Amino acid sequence: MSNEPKPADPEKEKRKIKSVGKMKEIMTGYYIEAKTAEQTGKKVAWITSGGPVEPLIAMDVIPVYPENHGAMIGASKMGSDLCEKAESMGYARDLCSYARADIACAPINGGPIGGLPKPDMLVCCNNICGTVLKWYQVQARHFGVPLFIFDTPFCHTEFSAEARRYVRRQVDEYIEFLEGVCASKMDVDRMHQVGRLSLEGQRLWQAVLDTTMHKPAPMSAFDAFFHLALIVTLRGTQTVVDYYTALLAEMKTRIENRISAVPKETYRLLWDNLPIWYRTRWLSEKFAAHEACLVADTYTSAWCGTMKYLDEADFLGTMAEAYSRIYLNIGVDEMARDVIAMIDKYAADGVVMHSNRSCKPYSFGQYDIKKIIQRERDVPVLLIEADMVDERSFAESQVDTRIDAFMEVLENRK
């Protein structure tokens, strides 16, 4: 037998997308440089994936995200191991499994880096849900290092005047809070430019995420879930401005040159909820098996969906509301019609909701979306129960089935 390696094959490698090798060599540079931060006399900070990061950019603080490595553990399938460690040391089980995932790994540097870099404060923001608080405190102990909690009341139909002076206020003591940690006065000049590149690497992360509303779609969820890292860790630096610009023009060439993430594309899916990171590639084998393509998601949008409430020229005012009314804070209503416009965008055939253990305050208005959805635009939804990070809660059997009964539905329907 020869031990010559398969030569590649040409349709796999025309549907890849270039910029990952970019993306991959940024990312192993920013943990490199958050690593060896205590060598450069660098602050870290670990901040929640909603939090506003801007002001940690413009005070020269690198940002570090649990909730990214958690996403890397479960990619890694190392997921359950750490949960089960975390069980073990008292937490249960119907906690997140990124704050599981993280609290067993910090006394022991786990995961698939070797352990988060050392934080010299915490940035705790509630929009995307309240265990982040109890996370961020047992964190805050475990290091010695001080803590800030950004407060962000839940938006149930709109934005208060009092909510708008509320968090405001939380702004500019954000701000004190740095400048006491970092010993030094925030540049105003810099904050400027910060905001005003957070919003243009926002324009351009949606005007990526909407190359797919061509039909063949150029790219899919599964393609955004790892491209969604940049505009999460780096928002409001150059470095995210030129990736998303050079990724945004190799999807327009796709879409000239015809090259479409799922070939022959018969159905058109949006994704609701956290990926399931440990099974993407079975997932997105398995709908692509369908002729189907993920255009869309409610998940990797999050990240640009406030745009509409940032000011360029008075970005600390506006981000107490565009941090405030993120897909998380908002009421069912509000979500139910967010995921209809996504709908009616993308001309979707069909919604997939991954009903996420983990994840309440993604997870427990779904129903009555699905209720929604069907209701005003009889499109029809599949629900799967599964954990992001916890391979224990992936049934592959019993998902397998209902996504082949699901898209059985969908080819009835053409």
Contents of the next structure:
Amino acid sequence: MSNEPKPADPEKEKRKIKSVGKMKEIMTGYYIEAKTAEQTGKKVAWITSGGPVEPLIAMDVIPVYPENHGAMIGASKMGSDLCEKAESMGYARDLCSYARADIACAPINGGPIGGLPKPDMLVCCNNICGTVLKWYQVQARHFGVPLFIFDTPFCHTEFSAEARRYVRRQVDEYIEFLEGVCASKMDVDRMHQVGRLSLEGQRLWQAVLDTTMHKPAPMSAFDAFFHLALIVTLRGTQTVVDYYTALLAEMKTRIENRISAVPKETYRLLWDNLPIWYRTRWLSEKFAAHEACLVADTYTSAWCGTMKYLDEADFLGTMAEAYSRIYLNIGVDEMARDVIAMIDKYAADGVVMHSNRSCKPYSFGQYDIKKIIQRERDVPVLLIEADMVDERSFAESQVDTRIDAFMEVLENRK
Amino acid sequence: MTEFQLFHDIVTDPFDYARNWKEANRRKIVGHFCSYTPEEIIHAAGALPFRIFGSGEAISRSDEHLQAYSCSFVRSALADALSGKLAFLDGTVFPHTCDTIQRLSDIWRINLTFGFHSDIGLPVKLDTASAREYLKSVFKKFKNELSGHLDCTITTDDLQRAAGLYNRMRSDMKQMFDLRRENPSLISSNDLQALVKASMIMDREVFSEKLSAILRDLSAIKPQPSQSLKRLVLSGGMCNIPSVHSLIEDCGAAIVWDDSCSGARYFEGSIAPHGDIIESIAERYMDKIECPAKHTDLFRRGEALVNIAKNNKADGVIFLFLKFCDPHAFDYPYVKELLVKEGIASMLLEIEAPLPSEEQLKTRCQAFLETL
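Would you mind generating the form predicted in complex with its partner chain now that we have the form predicted on its own?
Below is the whole assembly, all chains and molecules, this chain first.
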């Protein structure tokens, strides 16, 4: 009897997002294409997650994301081993675990997909951190390929006229760089089309995220962490537009049919910082057990947060500003304003902040954001100390207790 | 050496010195964090550029703003500001360096109310024409902002004079380093470290005169027959722990060069006297061996360190890194590998203020020296 497959729990089946299968299919196809690029003669560029990918798409270059690789390593729980390997190569344990894990994979084709396809070039945009500069220098030395640095000066309080000129010039330098490596000219019409598709993809992704304004939310931040992969990796393609169009339709149907991400959603929470990739399921179940849904987060919305600066008719001209003013490249007070706007928009009862040892620009300033939130909105904030990939920095029982205590505070306020 | 006592006093209590200087001179003081701050422009504005090192006292005051995985330098600087130790500042300048300083700037601006706040949005790459042009425009913008903040005009003559003074100081400090290289017993590293750090705090004209006098006296001393001390090069970011230098020398070594931003990387290079003066000032910052938070060439820093070790006939290199300093930690494996290829031994000391256990550090230093 026990050998017979258990009948699927219809309640759980109902809650499963059907688009997941399509997404897995697209991502598998994408990685196969990237891994076989050598045979098909396509060029591969490694690029940072916040980097300007559209010119690569327009040049028919396959973009590959070491950070996405880091996330996969974390989710497949291979992080600690690979981080230790990097430490034995001389990289300090305090360094970013995405970087450590990826650096450790390169010489041995390690990790969940047997290493990333070898790059023909590296494109590093420092709008997310200074760490990527160091990480890409390491890989440029390892692979001996050209490195383009797209330098976006930090916008503490402004995007200065000087910075605007500098970043705009780099857009042209970037295209020259690509034309050099690819030995072909960029097709201006194609670039225009890619820019339009990028913006369309961003609009649709924002619309998907916005469906959680509905009570109960049809999806959670944990779902967003998964469905995010396309807006990061294939922004600027029709594939992304089609996928998010379907996902949006699915979310709308869920709302109509009152299918929620969390059964009996009572508490609505906001997540801050990168996911704890090796514990997403545990955390998701933990919060669901408290009837709490993480309805939105500051991380997945970063890929559509600067649409207001983009002009479809002049994508290359306006992307300088859009890429410079993303969530991680602005001052702590502006970040706090964004978080407060999200609390209002998604009617959040509380905020959960992941203090992430691996991400200093995301984590330093959280204590001040917490204070600003509490001053402006009187919303409880929980801080969890962890790391996005390196499980050694996660104390489960401590996090467990802190979440229980936090949820008790929320229960007493209802 | 008694000539150095003044520098030791200033480095021991820079706040006291600054307060007294301000009262005596009725002039303004501008704090900053980095060897990429264009101090010449601050000096030309008639203010005292004051490098903030962090006293290391009551660091826990910064705990409500910064996590424990922030470097002790940044936590300590913030603690000093929060506890009022830096209340004499008329403003603070934050050149863009690393992720941690970047966020310190925000936290400082939000929580501290004394004086003006100025971010200098430096480029991270220094090897392209557009980046170089951008950096020049950033310095020009800073000059205009500063004259507004300090309510003064900064003339070309002011800048020329400042550049001349800084060229003199930097060249004299380099000569001091050269003297020690030739004759390590002449100057202790502890004294030299105090001198370089005092040069970032003291009234620059007074400092320059004292330095010239000391240099004159020391140059007159005939070199002693060399002792059989192991010759070491230090390399790292900012060293905030003076006892480390003594500790290393007490183990029986001579520090013959200090490639840190509180050492040679602070005074390296000179400002060309021709052309647009701000642009000349900017060019010096662009051309010196870069801080690892910046980019020029993939191998430049490592190759520079190999050359420093060779030119100084060093027996070994000690990497002196502040814990949680990402830019240096990322460069360490490749730089070490370049040294290995040249047969130069090295050791990594990760330090944090307050220094954990001197005995442990001593044991490690001694063990390293024995292998040389």
